[in-house]
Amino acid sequence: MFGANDKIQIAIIGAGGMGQGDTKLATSLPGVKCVAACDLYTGRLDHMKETYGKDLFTTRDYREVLERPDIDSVIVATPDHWHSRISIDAMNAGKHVYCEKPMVHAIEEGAAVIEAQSKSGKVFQVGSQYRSSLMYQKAHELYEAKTIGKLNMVEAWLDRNTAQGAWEYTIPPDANPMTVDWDRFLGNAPKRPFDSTRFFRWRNFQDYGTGVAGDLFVHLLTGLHTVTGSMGPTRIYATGGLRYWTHDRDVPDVMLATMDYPESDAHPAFNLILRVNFKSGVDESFGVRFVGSDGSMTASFTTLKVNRVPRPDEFDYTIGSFAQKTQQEMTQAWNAKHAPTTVATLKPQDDLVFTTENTAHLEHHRAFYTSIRDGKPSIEDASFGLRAAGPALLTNESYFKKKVCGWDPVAMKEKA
C-alpha cells in the first residue's frame, strides 16, 4: 500500500492519441510519474522521450515494461485485441491496471481478466469516464430521489462530424515496416502483409478493434449503468451501415440499437435506444435521456436538465361521445380517487439545470490511483467493465449476424 507521499510509477502501454492523453492526465496528479513507455511505432516513443525526458525507458515488447520492478502501475491503451492479454500478464505480474474501454476484445475473454484480478489483488479500472462524471453522479442522486417518477425509457446517443470522429486517424509519412512492429502488432490477429492504414487506423476493422459498440456504445451503458445501478440487458438488437465513411473499413459508421432491462431491485423494466452517427451534420453531440412517468432528465458531461412533467392533474377519459349522465357518473368517481393538483407542488422543481466543468477524465484517473493508495476497489472494475462491454459487443453480433442476441447480465455471458 502506498502512502500520501510516495510515489506511484506508471508506464503506458500503447503511446497512441489516447494512451498519451492518458498519460498527461495520470502525471498531472500529485505522487504520480511516468518512467517508461511501450509502442509499436518508432515515432511514438521519440515523442514520450521528448514529452517525459531522454531517461524514459521505451520499448517495443512490453514484457520488458512488465518485468521492471520500478514499475508499480501500467496505463493499457493499445488497440482492443491486445486488451485482455496485457493486463492480465500485468496484473499477474504484481502492476496495477488501467485498462482503456472496452476491457476485451471479445465476451469470451471477460472471465480471464476477472479471474486476474481476484486472484491478483491488485487494483484494475476500466478507462469509461462516464463513471466519473459529477453530472452522471448527480443524476443517480436525483434517480434515487425518483425526481422523474418511474423509469420506463432511455435514449443514448454519440453523433460526430469529423474525420478524426470517424477514425480516419492521421498517418505518419514515416510509416514502413522499419518504424512499425507490424507483427507484434497483428498479435492473434489473422496474418497479413503490413499496411500502415490497419495499423493507424485500426478502430476502422474488427481483426483489431470494436467498432461503435466497443468505443462508444461502452460509454453511454456506463453512463446509464452508473445512474440505475443496472447490471445489464437481456435483449439485444441492432441495425445500421455504412453510410459515409465507407473507404478502407469493414464496421458501421451508423448504428442503431435497442436492448430490453428487466425488472431489478435497482430499477423497473424499461427499454434503451442507442444511436451513433459519424456524418450527422453537427458538431459532436452526446447525451442520455432518461424517461419516467413524472418528467425526463437529460446528462452530459458538462450539463443535467430535469424536466418535470406532472401527471394529469383534470379528468382526461375520452368520453365526450356518451350520454350525460354516465359523463358526470364516471368524472364523479374519478374526482373521488385522485388528489385535486399536483401542478403546486411540481412547479418549482420544473426544468431544473446543473452545469461544470467537464473534469470526468482527470476524476477517473484520480480515482483509480486513489484505489491503489488505499488499497480498495476501483470503481469500475472487471465485472462493472464486462457488464457494459458484453451488451455492447453483443450489438456487433447482432448487426452482422442479423439476429436478436440474449445475455445474461448476472452470469456476464451471452444466451440463447
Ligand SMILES: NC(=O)c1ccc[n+]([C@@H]2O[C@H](COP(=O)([O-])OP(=O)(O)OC[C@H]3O[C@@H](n4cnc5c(N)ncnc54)[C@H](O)[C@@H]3O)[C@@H](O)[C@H]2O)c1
Second form
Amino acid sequence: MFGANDKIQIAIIGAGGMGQGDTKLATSLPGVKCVAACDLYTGRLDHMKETYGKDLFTTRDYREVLERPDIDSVIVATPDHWHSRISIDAMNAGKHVYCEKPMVHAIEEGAAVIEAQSKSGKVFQVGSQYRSSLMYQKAHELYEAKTIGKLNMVEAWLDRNTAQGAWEYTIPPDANPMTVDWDRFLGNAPKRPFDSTRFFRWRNFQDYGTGVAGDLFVHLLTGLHTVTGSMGPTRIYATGGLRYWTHDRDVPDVMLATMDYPESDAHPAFNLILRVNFKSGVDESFGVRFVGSDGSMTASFTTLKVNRVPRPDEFDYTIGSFAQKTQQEMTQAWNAKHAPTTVATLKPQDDLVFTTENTAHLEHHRAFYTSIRDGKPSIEDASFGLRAAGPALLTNESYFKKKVCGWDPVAMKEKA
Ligand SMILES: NC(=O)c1ccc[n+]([C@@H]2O[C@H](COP(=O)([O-])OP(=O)(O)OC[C@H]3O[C@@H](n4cnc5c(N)ncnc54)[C@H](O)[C@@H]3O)[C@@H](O)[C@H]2O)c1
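Alternative state: the form predicted together with the ligand, after the form predicted alone:
Below is the entire complex, every chain and molecule, led by the chain shown above.
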C-alpha cells in the first residue's frame, strides 16, 4: 500500500503519440514519476530521454521493464495486437497496469486479462478516458433522474475529417531496420519484410489494429455504458466501405453499426446507431445523443445539451366535437394513464446546457493512481473494458463476414 506522499514509479511501454501523452498527464499528477521507457523505434526512446532526463532507463524489450523492482506501474500504449500479452505479463510480474483502449485485439484474449487481473490483485484500468468525463457523469445523473423520460434510442458518431484523423501518421525520415525493431513489432502477427508504413500507420491494418471499431466505437460504447450503466448489446450489425483513404489499408474508412440493447435492470430496451466517417464534411464531429420519451440529451467533448419535448397532453381535434362529459372523462383517464416520467423540478419546456473543460484524460489518470494509492477498485476494469471492446470488435466481424452477430454481455462472449 502506498502512503499519500510515496512516489509511484512508472514505465511507459509503447512511447508513441498516445504513450508520450499518457506519460505527460500521469507525471503531471503529484507523486508520479516516470523512470523507464520501452519502445521499438530509436527516435522515440531518444525523445523520452530528452523529456525525462538521460538517466531514464530505456529498452526495446518490455520484459526488462517488468523485471525492475523500482517500477510499480506501467502504461501500455503499444499497437492493439500487443495490449493483452504485455498487460498480462505486467500484472503477473506484480505491476499495476493502465492499458490503452481497446483492451484487446481479439475478443478471445479478454478472459485471460480478466483472470490475470483477479489473480494478481493489481489495479488494471483501461484507458478509455470518457469513463472519467464530467460530461458523461452529468449525463448519467440526468439519465438516472429520468430527465429525458424513458430511453428509446441512442445515436453516436465520431467523424474525422483530416489525414491525421484518418491515421495517415508521419513516417520519420530515419525509419529503417536499424532504428526500428520490426521483428519484435510483428509479435504474433504474420511475418513479412520490413515496412515503415505498416509500422508507423499500423492502425490501417487488421494484423495490428482494430480499425474504426477498436479505435473509435470503443470510446462511444464506453460513454454509453457509463451513462446508462449497461452491460452491452445482444445483436450487432455493421456496414460501411473504403471510400476515400483507399491506399495502404485493409480496414474501412466509413463504418455504420446498429446494436440492440434489450431491457435490463439499468435501462429499458433501446437501439444504438454508431457512425464513423473519415470524410464527412460536417463540423459536428463527435456526439452521443440519448433520445427518450420526454426529450433528448447530446454530449460532445465539452457540452451536454438537453432538449425536452413537452408531454403530449391533448387529443386530436375530434375530441372537441364530443359531449363535454365525454371530453372530461377521456381527459381524466388519459392523465391518469400517462403520469409524467420527468423529474418534478424541471418543467417540460426547460432546455438545459452544461459546459465544461475537456479534462477527461487527466481525470482518468488521476483515478488510476488514486486506485493504486487507496486500494480502491479500478473505475474501468477488465470486464468493463471487454464489455466495450467486445461489441465494438463484433462490428468488424459483422462488416467483414457480412453477418449479424450475437453477443452475450453478461458472459462477455460472442453467441450464435
Ligand atoms: N485514449 C485515447 O484517446 C487514445 C488516443 C490515441 C491512441 N490510443 C491508443 O494508444 C495506443 C497507441 O496508439 P498511438 O497513436 O500512440 O500509436 P503510435 O504508433 O504513435 O505508438 C505506438 C508505439 O508503440 C511502440 N511499440 C510497438 N510494439 C511494441 C512493443 N511490442 N513493445 C514496446 N513498444 C512497442 C511503437 O514503436 C510506437 O512508438 C493504441 O492502442 C491506441 O488505440 C488511445
